[in-house]
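Below, in structure tokens: the form predicted on its own, a single chain.
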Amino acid sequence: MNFEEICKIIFLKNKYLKSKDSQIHVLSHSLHFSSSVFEGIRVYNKKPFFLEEHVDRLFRSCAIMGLNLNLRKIQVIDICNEVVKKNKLNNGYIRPIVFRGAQSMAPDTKNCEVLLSVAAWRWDAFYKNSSLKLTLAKWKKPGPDTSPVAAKSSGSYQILTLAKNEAMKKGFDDVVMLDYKNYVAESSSCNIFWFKDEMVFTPTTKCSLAGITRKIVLNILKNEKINYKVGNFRINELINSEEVFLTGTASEIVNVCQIDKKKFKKKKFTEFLKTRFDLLKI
């Protein structure tokens, strides 16, 4: 996709602009110092999905990264809804991003303007394949005392971007990331779950983002009275499971059929969760 062309109306600097007119300066601080935070929000039937939860997380990310956005949550919610309306989206994706302007070219940000942009576009499936092949990444997720892992920030995706592109060059769809203690963490942009012996397992989010879709899936498991465990797990526990799936706003819930040489034949549980998840879109 060429996002310059598919986005029609974008909110930037308190205005709704045509995509070609929504420009920022090349010396914007966040472009050079990775000091932006963002969200990805699905739109189903003209309605943003779990919008308030995403905006809450956006503001938490702002607080972690020291971005003082001069807007209230309800204003950001209204802007997101208006961008969906102006782009005439039935089903799609919203990308709010908070970033610093071009008032500093050093780590010092006290004079930097903090800006919000919101774009939206039609976006169907995130992955081309309905069942994914993953490989173990050589990169590790840093600890919470090394990186602001709780924020959905642009800097957090540097390692993830490198890892995913290396995986794709090898013929895989995505990666399994371990954290700095060699526990299973996540994929490049999704939380990871697996199923074995009537139990669902998923890592803690000490070194990865606490996903909105992850939370939705955990609530589904609670409501369905399905046993699950959140904890620290080694890669062999994932590899020796019966079924694996990823969760994320863009990807929703997607099955994993292979991790390196290990193949998983089952996807029945993934399909069950997808049917429960789809009921929430209505």
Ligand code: PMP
The other form holds:
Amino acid sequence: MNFEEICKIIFLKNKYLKSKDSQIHVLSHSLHFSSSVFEGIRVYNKKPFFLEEHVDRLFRSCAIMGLNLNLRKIQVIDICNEVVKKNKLNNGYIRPIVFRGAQSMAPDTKNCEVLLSVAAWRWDAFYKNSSLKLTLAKWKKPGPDTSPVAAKSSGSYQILTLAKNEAMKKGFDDVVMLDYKNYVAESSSCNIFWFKDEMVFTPTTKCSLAGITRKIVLNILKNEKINYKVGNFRINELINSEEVFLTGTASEIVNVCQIDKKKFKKKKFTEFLKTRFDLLKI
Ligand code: PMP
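Give me the form predicted together with the ligand now, not the form predicted on its own.
Below is the entire complex, every chain and molecule, led by the chain shown above.
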């Protein structure tokens, strides 16, 4: 996959451009110092899914990272919709990113311009496999006093990328990340849930991203009157569960069939949630 070719029209510096013409300077601050925040939004039947929630989170991430974007939320929403239209997307994915320009080559950002780019492309299933094999990562997620974990910032993907690449090298699809206190956190790009004795469990978002799909799933559980617990859980609680699944915008809801040596045979609950989730796309 080469996203330079897959993506046709991109919004950048207040213009809609052909993908190949959407250039930024190699000395952009964000490229060197990871000072960018971004979102991933699914498009179903030409409509961005939970767009307002994603733009809200983008602005929260900007606030945490001190990125003063010279645009209002409604303008960003309009730009996302326009990019979908210009790319003639029925089903796909939108990637807005807010980043700093080339006015500083040191950590300080006083004089840096803050830019928005919005790209969109057709993107079908994120994972090739319908049920995933995970491995425990050796990397740990930092605590909220070590890293701005509440922001969906490019910097937080440094360890997630390392962990994911190491997992794939070992033949797994993805990872289970623990946090700095050794509680279960998330995967490299999804929140994690498990099911045992008629109860659903998921970690808090103290050290992981407050996923929008996670929130949608918790709402489904509430509406269906299914009991769930949000808390701090050790890895053995996850390993000893009956069924495991991940949630994320790109991956939607995806079953887990293995964590290292432990195999999970059940996927009935995941399938049930998927049918409820699919109803929201219409
Ligand atoms: N955790 C991480 C690290 C992620 O990258 C994502 C994807 N944005 C998620 C969780 C799930 O979040 P969402 O459901 O909002 O896509």
